[in-house]
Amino acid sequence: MLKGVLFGVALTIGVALIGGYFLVNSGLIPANADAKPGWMETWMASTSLDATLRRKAPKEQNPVALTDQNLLEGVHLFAQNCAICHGSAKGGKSASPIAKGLYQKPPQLASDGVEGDPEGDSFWKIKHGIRLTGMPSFGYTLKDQKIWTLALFLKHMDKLPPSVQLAWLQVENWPEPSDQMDKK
């Protein structure tokens, strides 16, 4: 009895994956950036981020203390690195072409904004990156002071100090169209 238990719980997987093979090699599910991901796909997605988030990511405090020169050096740091998919002060409304052609879309942090996530997520994201999505890992390029000094303004963007919020309404995220660029 168990014998023929095991070996339709083997068979079944097997069926599964074989399955699950010709699934993903018929070209059915799509691989284009400009497809509306499936309900499986983003459930997949976001419950792994927020498992690894809450196994992984820094749970002590921002070691970057919150002063206008720290924010104001976080804005700079931000528009260096980040203003081209995740926007400027502008919010949605001023999404790069880049953004727009990304899968999965950026959030544009000025309206999307993570100021009530943990900076150690934000620290974690961007460290390490987010997989399947154009978020790449700054932990090669820029050391773990700066990615601190990114997650404080980051929670604290929506509440950013005159002479701060000044530098962050300046940050660009696409230049200006020029006469050369082919428009359609």
Contents of the next structure:
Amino acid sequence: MLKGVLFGVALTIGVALIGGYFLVNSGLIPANADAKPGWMETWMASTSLDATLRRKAPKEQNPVALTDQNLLEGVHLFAQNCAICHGSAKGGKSASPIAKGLYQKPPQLASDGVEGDPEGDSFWKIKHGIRLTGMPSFGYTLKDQKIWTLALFLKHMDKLPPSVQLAWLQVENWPEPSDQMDKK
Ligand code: HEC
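The form predicted in complex with heme C (HEC) is what I want next, because the block you gave corresponds to the form predicted alone; please supply it.
Shown next: the complete complex, the earlier chain at its head.
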């Protein structure tokens, strides 16, 4: 009896594995980036990210102090590492060709910002990246202190002191205005 059940289970797993192999090989699972993600993909990705953040994101306060100097450094770090995907102060209107073409689409943070998120969550996303999206891990190239500086800037992006705002307005996210790139 037990033998029969075990054989049935093994057979089912075997058929599922072979079926899965042929499904992946058939080209029926789309591999293109110019599409909208389906509901199941979206649900799985966001649920897994939220659960990971609950477990892993630091809960402490940002160790980088809220000063104009640190915010300005945040603007410079963002211009250098992030603007090409996350945009300039112009927000969604001027997304770069890379931002338009990525799957998942990177939010243009000036119009779709993360000021409401805990800084520890932003720190974790910047340090470790987000799997199966274009969001890279900057843990290889930026020290924790710089990543916290970026998290500080993201938290205060919509309420910068005037001198820092001026620097932010000058950040470019693409060498030429990206609306000129629309013509094919
Ligand atoms: C190559 C493109 C790319 C670069 C460069 C990039 N990101 Fe991202 N980022 C993404 C994508 C794509 C997502 C969306 C991931 C998703 O859908 O879960 C994302 C998501 C995020 C999020 C989460 C946004 C939200 O609404 O929850 C934050 C915060 C973030 N990035 C910060 C940064 C910072 C800071 C930098 C620079 C140090 C940076 N990213 C550089 C592509 C990029």
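Residue numbers count along the first chain shown, from 1. If you're wondering where the values come from, they're calculated on a predicted model, not measured in any experiment.
Peer 1: Answer whether S94 and F7 are in the same rigid part of the chain between these two forms.
Peer 2: No, S94 and F7 sit in separate rigid parts between these two forms.
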